[in-house]
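First comes one chain, alone, set out as structure tokens in the form predicted alone.
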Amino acid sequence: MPFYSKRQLLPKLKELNIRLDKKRGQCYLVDENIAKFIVKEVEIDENNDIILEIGSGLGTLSDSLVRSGKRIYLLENDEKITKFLYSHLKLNYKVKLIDLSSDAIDFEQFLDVKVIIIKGDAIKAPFPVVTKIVGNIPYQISAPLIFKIIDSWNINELKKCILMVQEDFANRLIAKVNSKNYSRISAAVGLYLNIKKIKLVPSSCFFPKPHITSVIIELTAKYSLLVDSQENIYRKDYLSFLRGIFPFKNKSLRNAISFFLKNNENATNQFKYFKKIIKNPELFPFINKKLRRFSPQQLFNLMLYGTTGKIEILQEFE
């Protein structure tokens, strides 16, 4: 597939009737060695890597990835453009075109496959198993599908994704403890994800073009996600807790605690041990700080007491 420029593109939207939603962060990479940059800070293993593309758009990098690995799924939620894909890449490959709007999917099924383009919701469709991810990400949907990732994380497959972001996003995932933009998502990336800043992409390298810049991040796994660490057993729980906790972060950690408690009918069973420090915070005075203040390993110890009830977890916060 051809790479479209900004000149390019345009026609190419109108023939396929394709409008973009500026609101929605519809735009397009129309600067073809950004496009070149990311592919090659992949990294990809021809005979191993098997690729993920979140919202492929009109193939700005999946021809290149296509050609690159082993085996590549693109997934995107337009029907127009699911079907331009299809009929430009099975020139070349053995494609298949599957819709996941109804029905679940057994991806195995797909082995012998080159390309599987998915027609689907990216927070949604569930993802098949792959060694990279790659995608340029909408705003809307930046927190909800690094959570996904988060949450579906298999160390001994994926190894690492590269992704397009607001900067002003990015600099969320980083956020320090007790700064101003320290937040539930901090604490889970701070946590389970190595997360580094690789290149600044100005406005100018899009259409429409946006009122930000964007930035190239790159996120592997920390050694909390290994099968056997507490953290990878407790991961579920703990980006719960982290759901539950962090819309009162201004709170001190017993009022957030109490006020999860209390909205969450669910949560006094999962995390039925906190009951005590709230009721005795004369023997646990940390639970007067303010939430904001707690590390993410600090955090995950917290939720731990919680559902386990194992006392010794607190004591590095005497």
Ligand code: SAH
Given for the second form:
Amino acid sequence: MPFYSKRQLLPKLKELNIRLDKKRGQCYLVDENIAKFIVKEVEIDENNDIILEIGSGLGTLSDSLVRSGKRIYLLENDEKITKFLYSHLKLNYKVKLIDLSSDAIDFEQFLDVKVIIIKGDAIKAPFPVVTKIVGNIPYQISAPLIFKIIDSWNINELKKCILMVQEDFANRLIAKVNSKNYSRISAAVGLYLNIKKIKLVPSSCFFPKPHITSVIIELTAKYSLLVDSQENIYRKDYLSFLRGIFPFKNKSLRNAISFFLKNNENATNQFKYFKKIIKNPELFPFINKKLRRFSPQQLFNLMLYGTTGKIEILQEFE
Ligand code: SAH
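Could you switch over to the form predicted in complex with this ligand, since the one displayed so far is the form predicted alone?
Once more the chain from above appears, this time first in line as the rest of the complex follows.
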């Protein structure tokens, strides 16, 4: 697949009868240096790396990724585009196209195939086991995608993710406790991932041109994702705790937890020890502090108290 500069992209899209739609996150990279930079940052090991690319588009990044990696999965939800990718890549590689709307998915079956194109929604599709994830990801699905990555990260396999995201979104990922941007996603990322902003990318590098500045970020796993750490064992519980309380981030912790548990029988059973400190706030005076003032680690410890009832966990707060 050639690289498409802006001048080459327009006639190509016309030929394929594709109309790019910004609302569906279809802003294509038309700056070859940035594309090369992203691929370099992936640091591909050709003997071992199995790569997942999210939102491949016409293959701006995919082509070099395919050439350098051991195997690659291209996940894209636009049918015309996946057909185009298939017809091109099959000229040089062993390629399989899986349409998630009709085909059963069994990645094990295709272990000898170099390129697996998956036509489906990146949020709903099951992720194959990979060592690197790359993507100029659609902004509309950035947040659910990051939660999905955190939820499914297997530290024995996945080494890092190189993603292009909206700059404002990256700032939410790294937001400090009690800052304006501190949110559920900052509390999730903060506990589990290291995040590095590697390069700002101006909107002129894309077609159609978005209104925002983008940034390339690198995500790697923190030790908290080690298999036998408490943080890992209680990963799903922590993520569901955050989902429940963060809609109330400007309320006191006490109110946030009360609102979360109210009319939610499952949560009340799962985090059954919170009742005690809500009824007896003198056991944990910090419960009246605003939720957004609690760091990811403190929120994790609170979740652990709510689940296990070990009161000594609460004595470590200050
Ligand atoms: N990698 C290409 C394209 C990036 S644009 C480049 O850098 O030029 C993002 C791509 O993601 C588009 O092709 C769009 O069709 C696709 N996309 C949008 N929403 C998606 C979803 N929910 N699941 C999978 N792909 C999606």
